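Given next, in structure tokens, is a single chain: the form predicted on its own.
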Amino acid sequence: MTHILSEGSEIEIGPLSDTSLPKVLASYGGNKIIIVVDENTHDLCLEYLITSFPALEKSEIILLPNGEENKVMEVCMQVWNAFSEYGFSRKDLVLNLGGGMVTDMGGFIASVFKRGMDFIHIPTSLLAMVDAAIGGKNGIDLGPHKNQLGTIVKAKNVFIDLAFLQTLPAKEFYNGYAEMLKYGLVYDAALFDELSKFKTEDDFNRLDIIEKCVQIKVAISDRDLFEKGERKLLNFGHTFGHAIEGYRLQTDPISHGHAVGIGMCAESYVSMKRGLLSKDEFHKLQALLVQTYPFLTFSEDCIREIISLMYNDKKNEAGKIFSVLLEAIGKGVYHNELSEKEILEALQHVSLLAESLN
């Protein structure tokens, strides 16, 4: 069992039965416990949780619909209305059981209702374990704009049990892999080298690697909770990635990790073109991304729409688009203004790559 203390939050990594979860649930005494799930975790994870922990037998279950298109205010309003009907108070506890969408949305719902209820996360996807459940970012989308509404409030506890990874389809591992690669690329070259050796889904079930990613996220987010400086590094791949994801949401949705994988290639391309990142390192990481994620082609009209979405990115300042770039594998630099010409060229490069692979 690994304990990682994050200011205002406690993270435990290991079998759920060995964690302090029973003690945490008992501390809420006569108060209600609400379990937030989506359709997947309702079917695959909920029964195990309720049968293993008697304190949860009388829990209220809130079921969120699957899919990024449901990570919206309309669904939150339905949940808040249900909270009111059930008579939940701010002393009650929300337990979010699910992947990144459930932890993002459940944390937002809890942190806003009656000006803030306590909540804990039990992440069930690789993405949620290494990224979404940690660091206090909670949020929902506004149209095609990712995570435009949200709060920064940490879960009281995060319980990471790798057994839940067995419930995931193979493609879901690559959703979390993008965030793991990001940590290596901006912060820890040795981690990137280790991750680049992954060949099968079994490789993702690595306790040491997951712990390393969690420690990086905790260290950076604790030093800069409200993203005034260093935490911006964790947006690597996301300036392009969120815009690509938002654009595709309207037609043929792709996963967050897939979009960030392409975004990391685009931002690395800009880094290389500016002379920050060596050509050798760029080609090394591009080769890994290309073999991991299906690259997409973008028409000029697509690119124009993606750029307009980038102007709405929450990291922008004074109407300018900012991004994280790389000086080397393992060393990211934040707060770099991008020109439309650079964005266009990077997306054209991604498109040409995609065409060459087909």
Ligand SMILES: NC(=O)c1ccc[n+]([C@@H]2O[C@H](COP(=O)([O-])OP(=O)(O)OC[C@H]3O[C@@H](n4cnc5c(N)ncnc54)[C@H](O)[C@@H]3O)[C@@H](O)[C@H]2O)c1
The other form holds:
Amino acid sequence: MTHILSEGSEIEIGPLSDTSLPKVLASYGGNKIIIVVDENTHDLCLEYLITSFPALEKSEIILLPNGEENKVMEVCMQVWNAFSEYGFSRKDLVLNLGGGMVTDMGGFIASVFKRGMDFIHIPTSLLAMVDAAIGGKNGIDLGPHKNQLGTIVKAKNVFIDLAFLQTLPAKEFYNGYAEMLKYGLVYDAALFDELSKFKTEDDFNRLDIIEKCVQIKVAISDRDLFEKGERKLLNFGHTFGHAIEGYRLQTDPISHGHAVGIGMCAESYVSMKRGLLSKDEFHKLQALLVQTYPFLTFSEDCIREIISLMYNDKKNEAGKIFSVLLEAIGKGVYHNELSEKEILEALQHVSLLAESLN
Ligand SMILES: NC(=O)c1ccc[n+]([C@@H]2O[C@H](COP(=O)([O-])OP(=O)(O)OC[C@H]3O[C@@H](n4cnc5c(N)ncnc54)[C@H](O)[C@@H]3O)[C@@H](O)[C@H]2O)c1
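The form predicted in complex with the named molecule is what I need now, so please give it after the form predicted on its own.
The complete assembly is shown below, putting the previous chain first.
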């Protein structure tokens, strides 16, 4: 069992049955435990949790519909109404069992209800284990705009058990992989080298690598919880990625990791064009990204739409678009204002790349 202490949050990595969860649950005495799941984690993960802790059999279950398109206010309203009808109090405990959609939305629901209830995350997707469940960002989308409503409140505890990965569909590993690559690219070249050797889904089930990613997320988010500086690094790939994901959200959704994979290529392209990232490193990174993520072609209309979504990005200041760029593999730099020309050229580049691969 690995214990990672984060300010105001305790993270344990290991089999659930060996964790301090029973002690944590006992500390809530006679208060209610509410388990938030989506349809998949209800069917595939809940039984393992309850078998590990039979006391949880008496918990209330809140079932969310699957998918990013449901990470919205309408669903939150239904859940808050249910919380109210069941008479939940702020002393009750919410336990979020799921991927990043469940941890983001469950954390938001709990952190707002009656001005905030305690919540725990039990991440079940690789992405949630290495990223979404750590660092206190909770939130939902507003139309095509990602994570526009939210709070920064940490889960009291995060329990990471790799056994949940056994039922995770193969394609979902690549979503977590995008965020793992991000850590390597902006912060840790040795981690990137290790990750670039991954060949099959089995490679993702690496406790040492998952622990490393969690440590990086904890270190950075503890030093800069409210993203005044260094934490911005963790948005690498997301300025383009969120806009691409948002653009597709209401028509033909693509996964977060897929969009971030393309976004990392676009942001590395800008880095290379500015003479920050060497051509060799750019081509090495681009080769890895195109063999991992299906690149998409964008029409001119679509590019215009993506750029207009970028103008609504949370990271913008004074109407200007900022992104993280790379000076080298393993060294990100934040707070770079992008010109519309650079954005356009980067989107044209990734689109042409997709065309050349088809
Ligand atoms: N808060 C943060 O710091 C942060 C960081 C990165 C990403 N995110 C957010 O995380 C979300 C993406 O997370 P995700 O990729 O985990 O998406 P997700 O939660 O939608 O999970 C992906 C799919 O896998 C299923 N699933 C999850 N665990 C499973 C398991 N063990 N077995 C079988 N199926 C399982 C889910 O039901 C879903 O269908 C996005 O909304 C993104 O914005 C948040």
